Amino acid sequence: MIVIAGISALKGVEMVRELETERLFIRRWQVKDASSLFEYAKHKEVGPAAGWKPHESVLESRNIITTLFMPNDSFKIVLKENNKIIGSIGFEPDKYRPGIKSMELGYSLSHDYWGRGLMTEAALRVIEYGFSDLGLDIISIVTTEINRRSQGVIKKCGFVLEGNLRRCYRIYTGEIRNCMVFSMLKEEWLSRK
């Protein structure tokens, strides 16, 4: 199911309002979702592996929705079985490829739902949206060396490791981490279908 609404960060490209998989609805964030985001983003194991601090309040979660999620091509992940928001996924401009039809994919998932293949399921659907609907030529993912769970999703989705960047990402504690840069070309995605 795809409902068209809005304009993407890519000029002139329309954004979808909802995507669907077997177990998930992938929908646009709304301000009213702040308490649901806070519920999983406050967990001490969710954000730190990705380099962001656990949320401290519903107001902080609301600010993330309005300043980060809503202006970008971002979605909440809703589990069909209980209609609960369990994560986030979306695109932001690819800082390493300006002027190319490329976006960077980012995601997070509630600790309560780790190990079920849900993020891989959501990522595969959003990757399809990126190549089919947004007309991207390449999708990248940047993660840190310690984020093993993210690396598992990346590999299951078929991304290729481009290389490591040393001291490229300052996390919320001030620590500077190395990054692993992965990408998938549209041709690679098409060959996997």
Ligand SMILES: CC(C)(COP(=O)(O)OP(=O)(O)OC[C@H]1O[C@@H](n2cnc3c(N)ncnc32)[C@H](O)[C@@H]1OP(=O)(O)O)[C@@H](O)C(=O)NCCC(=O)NCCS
Contents of the next structure:
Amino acid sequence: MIVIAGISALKGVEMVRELETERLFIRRWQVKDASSLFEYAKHKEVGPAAGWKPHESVLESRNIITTLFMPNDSFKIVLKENNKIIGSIGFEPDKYRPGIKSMELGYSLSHDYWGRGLMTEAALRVIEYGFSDLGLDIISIVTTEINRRSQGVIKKCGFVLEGNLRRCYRIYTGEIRNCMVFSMLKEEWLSRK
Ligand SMILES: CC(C)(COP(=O)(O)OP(=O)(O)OC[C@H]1O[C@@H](n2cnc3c(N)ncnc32)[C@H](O)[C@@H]1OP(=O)(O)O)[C@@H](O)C(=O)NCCC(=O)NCCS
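Switch over from the form predicted on its own to the form predicted together with this ligand, please.
First the chain shown before, then all remaining chains and molecules of the complex.
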């Protein structure tokens, strides 16, 4: 694990530059990655599953990297077998738990690589980073009732369903979706290790 000087969204915590799993490198986003992000974020099924509009240009992807990924604790997912950037994963502040050592996990994966267990592999490593390195007490994740694939990842990682929120998320088309809120406590993570 490589650490760089810098402060994550949690004050006083050093930011990790790279994580590794069996099949993946999980690295910090850089501006030069914009065309790789665009390559998968323009797909018509990836963003809409998570509620965001497919990217329309490399410039739009570049803006997401600089305004969303880089200021937050976000990583690109690099597949070792071909050294390609195939997805994104990271933390943002947990909007439901201000003042608590909690972050919300989010992710997306290139459509070409769905169904190989890659996001579960990445998420388990980032969860470990959250509890061990960031010192979190709880990690949350919010998905929609229709996002069965994401629910699969969430369940395989061991998150607990807290409840459903009706009409909680207006996506980019204006459609409103029901949400499912999950979380994992540090002690639950420790007992699964
Ligand atoms: C959600 C996403 C990251 C999943 O990635 P993935 O690598 O395909 O996920 P995994 O292969 O690790 O796990 C998927 C699991 O979901 C389950 N699953 C997959 N499709 C499913 C379906 N249609 N119905 C029910 N469960 C399903 C399976 O149990 C699968 O586990 P398995 O490996 O035992 O078969 C990917 O589909 C994606 O990027 N979606 C668009 C963006 C998005 O929705 N982000 C999340 C927002 S909350």
